Amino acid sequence: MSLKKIKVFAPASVSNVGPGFDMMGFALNKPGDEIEIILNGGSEIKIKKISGDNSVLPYYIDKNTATVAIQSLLKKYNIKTGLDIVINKKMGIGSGLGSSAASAVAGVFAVNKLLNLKLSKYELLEHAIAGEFIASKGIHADNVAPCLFGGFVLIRGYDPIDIVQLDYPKNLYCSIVYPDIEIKTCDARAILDKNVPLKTAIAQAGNASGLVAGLLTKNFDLISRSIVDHLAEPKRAQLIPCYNEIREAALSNGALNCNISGSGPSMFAFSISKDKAQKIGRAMLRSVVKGGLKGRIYVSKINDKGPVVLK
């Protein structure tokens, strides 16, 4: 029997993950968003209820990341549907866990799977990418990967986009720390330079080597080593109050390394135990607090999984 609804759930991501700027990313297990999607009978996409989002996302579908995302795939493969779009927002909106990602991968998985058009991932990748493009101002894929295939994804390129995924150690955990305010992608790309020295190019790829080498190779001691960001990082972390505190907590607690995640404000930490990325990420939160700012903590192992039906 054909479905008439779905309901889907799409997890945040890191991104960058340090010196892996626009390459890599991995996804969490929560937070994320939620998208239901039903059958209206009709021929007209429509979003009927927004949550979680201060009333701040459109409901214009030529505005909406979901929406973008579920239109690219269905003017690609000429279908005529209606349907009506509930977004559940879990997560906040410009924290730099990939929460216009999450809503395009999620729109355009629950669509595949309602319309029962048996679609891979690969196929799906573009339209989740045109759906991000409309928060971002950017084509890039560090959280849209990670978030539609789950796991620790590397982005090899982007013409064609040619989609790596890594294996990691599962003993990985990752200590997340939001404090409330937003970064808009796009303000967050555009404080970048342009051009790099060469000398800065070239450590930057010995750490992006590095950190993909002590995954594979399990070396924590490596990867702890090549989380160093020399491009973004250092332009980014003047967008967030605490930065220097918040890295500090984290380093002085035990953690492998520490670092923006994606745009920010988010900052991300590894460490080796549920417990210890649980200490960390107390320690990181407090800084946030003594910083006069709210803010909230996330521990998670990488989510193998990536978005998944729930009803």
Contents of the next structure:
Amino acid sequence: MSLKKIKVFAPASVSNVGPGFDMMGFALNKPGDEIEIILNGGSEIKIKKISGDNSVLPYYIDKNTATVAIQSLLKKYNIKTGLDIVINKKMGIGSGLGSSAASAVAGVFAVNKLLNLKLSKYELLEHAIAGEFIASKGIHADNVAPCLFGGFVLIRGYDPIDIVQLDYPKNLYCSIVYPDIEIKTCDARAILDKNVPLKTAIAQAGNASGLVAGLLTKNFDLISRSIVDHLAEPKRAQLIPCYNEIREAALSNGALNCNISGSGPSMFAFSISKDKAQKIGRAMLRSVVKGGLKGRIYVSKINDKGPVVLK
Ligand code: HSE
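Just the form predicted alone so far, so send over the form predicted together with L-homoserine.
Everything in the complex follows now, all chains and molecules, and the chain you saw is the first one.
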């Protein structure tokens, strides 16, 4: 049975998670984006309204991550249909919380349901990645994959894409602070070294493996000491005002560890109780405010559902 319209939610996500540059990420319960798609009976795809974006996102369908992802999907399956699209952004653009990925995932997830295509999440993934590419100018799935599949995701490889859903301790809480500045992922990628010394590659692989092992065996000490990034953090920390103060606030309030969420400016910290996670979040926010910026916090467990139909 085909529907006429649908509204979906797709979650924010934390990518990189310290040592997992371009290869690890997890979904959050909040924030997230909402997209409503209506079959318009014609043949054109139109973005009718975007809210919550401070008027910065493009209505041009070849530039918006949601509509690029949708067009990629429709083209592959040779489907011609007209759609009216309403996008409600519920997280900052360039926040490091996978905002562009959430819109891309919401778009393809909604179209799959709306047109009753019955495509698997694996089949949707390549189109969400195509949407994300428009924003970050890089092929990386460490936001779209956790957003689409839910949970904690490892991208074992890209050619072909190989997604591994990792088990994780269910009492792991994440505190996020989002300092209210924008960092464009493409800019934050441009400053990274294209080659790394062997010693650095070994250190990164050791920490990434340690994080996976720590998650699977619920070894919090191992998780804590593995959240170290030798690739992106050394270059990107300087883009985040009061980076050291925010991190110190998280650690001195009992966080397992703290690092940059995606390409920043948001930062995440893990802990193992809701009370502690809230306390850590408040301490991180105080450092942001002390540094003269506005900010907001989110406290969430890892979201194991991914996108959902709202109506
Ligand atoms: N892995 C990507 C990066 C995530 O750090 O550039 C961007 O959100």
